[in-house]
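In structure tokens, one chain follows: the form predicted on its own.
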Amino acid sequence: MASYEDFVDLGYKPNNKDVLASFKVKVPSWETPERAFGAIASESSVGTWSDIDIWAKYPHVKKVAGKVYSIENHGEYFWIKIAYPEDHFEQKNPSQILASIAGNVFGMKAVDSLKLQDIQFTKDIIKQYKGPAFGVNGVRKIFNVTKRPLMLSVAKPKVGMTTEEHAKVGYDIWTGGLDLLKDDENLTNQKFNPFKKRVENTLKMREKAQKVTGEKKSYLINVSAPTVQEMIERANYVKKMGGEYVMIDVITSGWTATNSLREECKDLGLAIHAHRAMHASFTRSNNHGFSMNCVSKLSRLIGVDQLHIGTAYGKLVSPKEEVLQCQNELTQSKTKQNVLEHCFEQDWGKIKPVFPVSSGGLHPGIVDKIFNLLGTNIMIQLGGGVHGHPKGSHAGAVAMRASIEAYLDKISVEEKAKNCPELKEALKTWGHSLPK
């Protein structure tokens, strides 16, 4: 009979055929530790709850069944690794591997809570994905910008302005020193600022912008849709109209749509920028759910060119450990550098780096300790950090701007300001103060 023990086997060791799921688990106080750490398996994988003798069946699926190979006792906790055969997981198919890794395991009775800290991809499933594109020397390219920071900002409040105010803004961040113009997560078709008028209005006053200024300007432009085929619709339009860039929400649209988008904009020569709205649902708990640290790598896997991670400082809750893990992921080529415990080393192979992209509650004050924890290969973006200024969205570009340049000229913000009146009024309203 095939029951959830035998699901356990400590005495196997993994190949490099085996993709490694590691799992932290709480056993409710009536079950046994080895029957549901074997639950995870079975459920994770081949079997079910009653002792259907598969075995002696279909002596063939124990092939592709997982197998506990790890259990470590931290008291009230455990940690287990599992190995599932990548013959389990159809090719190029992110959606599949999770609906068997992260599926109906979270909600079983035999656990009281999980958290699925990390994934290991065998280096024939790297080989099946791209990508991405450009990655972090690609976007370099289209800015020209070899060493700072990248910047971008999003149009506040982020819905609701016409597609003239929101253009406008556009303009003002642009001509203030900002590198990009960002829709935000829930910013797409509505009636008040139309997609296509939007992409229209707002590349013709980048073209202003950069012709203003001499530099590069663009515009990550959200192509979340309610199907696939009007998504990649709008990514068409995108690239009709000049634009180099589309947004996507990756939790929200999910990872068929992104994998989707990334196959059009290999052949459009767009960039991707993911948001991560709706993220924290699932990864905001240290006990029970999907780790931010797994969005990095499948976001990496399936292709996008950069991706939010969280600041440490800002007005997300971001544990500085994740958001270095998370970065690790995104860039390392062979992650080694674990910081969270319970992560796999992960070879990326030809895969190129993600931008990482701090956000969330960033103005100048504080911007030096994101670059003291993430260095300056990094994108910051803000939104009421640049358009909460008292004097306007263009002051704050400048005043953001200016934050930036400081700190490669190791200078005090401070010292930088006696000659920027913008940065001034940012301190003055700001200071170093850490949002809440």
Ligand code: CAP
Contents of the next structure:
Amino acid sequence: MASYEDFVDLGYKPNNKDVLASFKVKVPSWETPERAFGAIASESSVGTWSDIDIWAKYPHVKKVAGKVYSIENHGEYFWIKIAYPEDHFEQKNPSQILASIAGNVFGMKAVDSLKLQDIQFTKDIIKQYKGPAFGVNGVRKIFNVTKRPLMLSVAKPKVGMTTEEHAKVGYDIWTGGLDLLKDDENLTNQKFNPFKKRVENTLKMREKAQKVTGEKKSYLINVSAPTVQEMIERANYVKKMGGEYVMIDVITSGWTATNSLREECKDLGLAIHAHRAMHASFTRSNNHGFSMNCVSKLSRLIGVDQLHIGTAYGKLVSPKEEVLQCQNELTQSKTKQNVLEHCFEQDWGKIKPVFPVSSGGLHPGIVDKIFNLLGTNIMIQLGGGVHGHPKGSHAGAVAMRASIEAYLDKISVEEKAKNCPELKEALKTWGHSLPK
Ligand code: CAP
Ligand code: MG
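Alright, leaving the form predicted on its own aside, put up the form predicted in complex with this ligand.
Below is the whole assembly, all chains and molecules, this chain first.
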């Protein structure tokens, strides 16, 4: 006989061979909490709804079964913690970790809602993964920029420009003072802006911009593709054409694709920029889904070099605590259980820190808010906040750089604007408004 309740053992003390997961659970009125919690541990590890007499027939299965070891009752909802023996998981397979811990459980009728808040990986699992090839310091070395934030702009309109128009925008923002041009999340290999042509034309413009500015410039080229094979071919092409970066949409492309790209980039020596488009479909709700905290941890484990974590002030929902927690998970060597509730400590071993990227609805009038929240050891991206400048992309880039220099020089943007007409124009256009 094996029931869901068998997967609850409040006397269990997890050890260093257990992967731990914290869940926020709402239990339907017709369900007993203990059965609901047991159902989560069962369905996310070895069991199912019917009594398949696991323990009698297959006693060894217990060795890889999840068990609920902690329950906190908060009235309308509960926080529970589940321990999963690390042998339950295939080595170096992030997708399988999620297929267990973050798979069917979200759809079970035994819960009204379920939010996976955090996963603590064991030392052995951390050792299985490469982590970032470059990390924060390696990326800074690409640009020979040691202190200030790195400045990005994504070409807008997102999609639809011709290759020549796209490359020209790159030239404009690079000569306007920014470090990196970024492809948008949905720009890949469309007829009007084919991938290979875009790489060639834009990197040529990069060379020109480097000569004009005397500064290192680079380009986050989106290699997200119809198949992993094609994505790898695109990454190889970027390398062949002299690029330093590839960009991948980690959620829409998937964790196996991201893992494959990391594997390939080990030999190509390319840094990986991770865009998280689609994440809000499961991170946004406080009660249901898979947290941005877990997205950050998986991205670091697999080894992207840069990841979008939100702004707290821009056009997209990104609560302050979540942004700060993601920054901690990406950059600390030992993450303390701090900003977000029910997060575990995490020892990252030798895994390098990932560059946090703050982006989404930002403009020169509010960059100071981002730095006050996150500090300046970040990447900051302005798309509409550059290309929406009344005098165009080049002026928008000049204004963006000037606003960041103002912050670093500890003067107001108004003060700075006295000697920078492009910044003055940006402030006239957007002031310090928070976009919606
Ligand atoms: C920003 C952006 C990014 C968002 C993604 C966009 O453009 O290019 O994709 O920052 O969100 O398409 O909205 P703007 P996040 O600067 O014009 O807003 O960074 O939160 O993942
Ligand atoms: Mg975008």
